[in-house]
Partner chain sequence: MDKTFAIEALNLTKYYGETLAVDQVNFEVRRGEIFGFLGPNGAGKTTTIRMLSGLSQPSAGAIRVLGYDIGSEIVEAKKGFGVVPEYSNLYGELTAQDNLIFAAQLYGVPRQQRKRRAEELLETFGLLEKKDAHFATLSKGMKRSLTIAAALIHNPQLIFLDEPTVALDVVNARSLRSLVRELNRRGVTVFLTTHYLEEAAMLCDRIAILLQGRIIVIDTPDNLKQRVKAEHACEVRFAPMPTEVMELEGLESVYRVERSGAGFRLYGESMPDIVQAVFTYASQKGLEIVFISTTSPTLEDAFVQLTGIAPEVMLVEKGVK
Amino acid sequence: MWKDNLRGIYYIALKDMKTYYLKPPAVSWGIVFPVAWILAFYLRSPQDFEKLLPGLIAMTVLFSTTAAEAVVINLELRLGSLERLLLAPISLPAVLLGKALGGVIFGLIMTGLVTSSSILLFRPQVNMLYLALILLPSLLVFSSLGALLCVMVKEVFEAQTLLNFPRFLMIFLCGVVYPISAMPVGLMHLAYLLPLTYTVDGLNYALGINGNINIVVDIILLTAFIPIFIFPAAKLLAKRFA
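Chain above, on its own, the form predicted alone: structure?
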């Protein structure tokens, strides 16, 4: 059974990449959004732009992994094509993992473009091992978060609206544009409950900037967020077909 699940996860992700993620609207969104934020960040503080790179990369991870999740999952739930996948010898959690993996791959492509461009332009001191160890669990976390929020609602526009709340909350609370250490105590505690905080902190270490926590702690906590999001999403999806 596990071989069937692995095969199913692979082909579901491959199908989603061809059907949704590699289409011009998704690719243009994945490119235009980071470029717009790069310009906004640069115009805000040209001299200190290198210090903003971790937040920029973290934000690219967040938006690129969740951008098409609402369309992929909710559209297929509405059309019934997701239900037809269950006719194959594959479990429901494997179907959900296949959907999440599509977001991970697309996010990796978009984040890779932004990260490599930033490194070439600004030449920060990069620890490639730290970078990989932070980006991979971060991509899985936010793709799983997107899947969880999407199965909580029925329509695509509802999913898009629901996704925007945690995304913009994390942008302003997780050290992307404003340091957590300068926030009120209550907001600091809230920030440490959000996964993007650990992505930004880990990217600080990876790009040669002092972080506030610890790179090992960042990796462990990001990894812990994955089952926190993916298991409830699988249960909610199972209720849809009960």
Given for the second form:
Amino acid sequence: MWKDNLRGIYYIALKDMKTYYLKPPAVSWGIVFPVAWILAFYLRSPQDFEKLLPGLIAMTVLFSTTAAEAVVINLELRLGSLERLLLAPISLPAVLLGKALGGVIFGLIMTGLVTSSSILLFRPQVNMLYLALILLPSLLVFSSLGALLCVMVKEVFEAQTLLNFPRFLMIFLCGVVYPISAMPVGLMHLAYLLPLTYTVDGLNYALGINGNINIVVDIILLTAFIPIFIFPAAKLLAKRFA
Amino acid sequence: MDKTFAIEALNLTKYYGETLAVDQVNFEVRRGEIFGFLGPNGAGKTTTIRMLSGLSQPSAGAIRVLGYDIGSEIVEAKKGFGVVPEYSNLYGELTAQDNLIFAAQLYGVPRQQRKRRAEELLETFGLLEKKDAHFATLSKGMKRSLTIAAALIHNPQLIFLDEPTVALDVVNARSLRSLVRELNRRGVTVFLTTHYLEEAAMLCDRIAILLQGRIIVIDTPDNLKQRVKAEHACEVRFAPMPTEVMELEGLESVYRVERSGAGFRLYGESMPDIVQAVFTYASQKGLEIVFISTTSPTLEDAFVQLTGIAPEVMLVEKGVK
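Switch from the form predicted alone to the form predicted together with its partner chain and print that structure.
Entire complex below, previous chain first.
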């Protein structure tokens, strides 16, 4: 059965790449928005841009993965084609993992482009192992978060709207816009509940900037967020078709 | 594994919140038969198919499909059946061929067979010329055909067809029915829901009539017709034509007479008795019978009598008329 599931996950992700990656909502929220944001930060203060890189890469991970999830899940929910996948001889969690993998690959392409061009342009000190160990669970976490929120609604625009709440909350509290250490205690606690905080912290280590937590803790906590999002997403999807 | 039945449903029940959609339904579908599920909108046909195919969990009851328990062996069961949902839901952005290849990938058709199998099905459904056309650009009939082809990609032993001919024109509907028969001849068990009574009568070995979530009868089309309290009709034209309908109404065995075109339609319980009465009447009055035809109860009559629902109501509900 695990072979059936692995096959399903792979082909669902592959089909989603072919089918949805150039859909307008994926392009606007997953590509245009992060690029515009990065340009805005660069034009505002080119001299400090290097320090902002971890936050901007983290934001690219967040927006690209979640935008892709909204497309690969909600377009199919609306058109009824998600049902086809649930009728195939694979388990429901495997269907959802296939969908999450679609978001991971889209995020990986976008983040890879942003990260590699930033490294080429600004030549920061990069620890490639740390970078990979932080980016991989981060892509999975935000893709899973996207899947969780997207299965709650039907339309793509509803999903994008719903996703904006955690997206912007995390952007403002992850330490990029305002240092976590300077936040009021309540917000500080909230910041440590959000996965983007650990992505930014881990990327700080990976790009030669001192982080506040610990790279190992960042990796462990990010990994722990994956089941926290993906299991409820599978339950919600099952309930949706019950 | 039971070799006799393709589907066994035992006390199948489904609630949506407080609403009872399917109420303790029991039936078996034998391997190799075409089994029809008839009923008006909201009778529970699609809900039943969704439970049988593992898409929806029953609130109570047990299901075995191809010998597998749907609760615990769903993945194994799914390998043996295909489902054609009511709406054609393949991927608009993929070509006809890519849609079939994707279905083959999901169902584990070996890599070297996928393309060949897809092309065979495209040919069977007359879509080979459209293999590179995107699904979104195909006509309604072609979309329907391709959706059925996708359900057959893994050579299933059982196929669920939910309203397969809805929205198809006469030619496409007819060729689809031929295909269903052909599949059945090759040994595929067919579970069919339809609003078209004629279609069910033409295709099905047995029919279950569902009303308000309960099966009210399961039988062969012929037996269902025989269950109907007989109302036979005889259409007749005389020369010269009698002017008074009342004379015919007085005939023994005839309990109703209607004008029908240039003649009369006489209703009664026994066809031989009606025909006998017509000939006796003509002979007594010195009339020549220039036309006579008889009609027996149809599946439609059986359906109406068993459910109390006019067949037109189902078609209107479905947006067909």
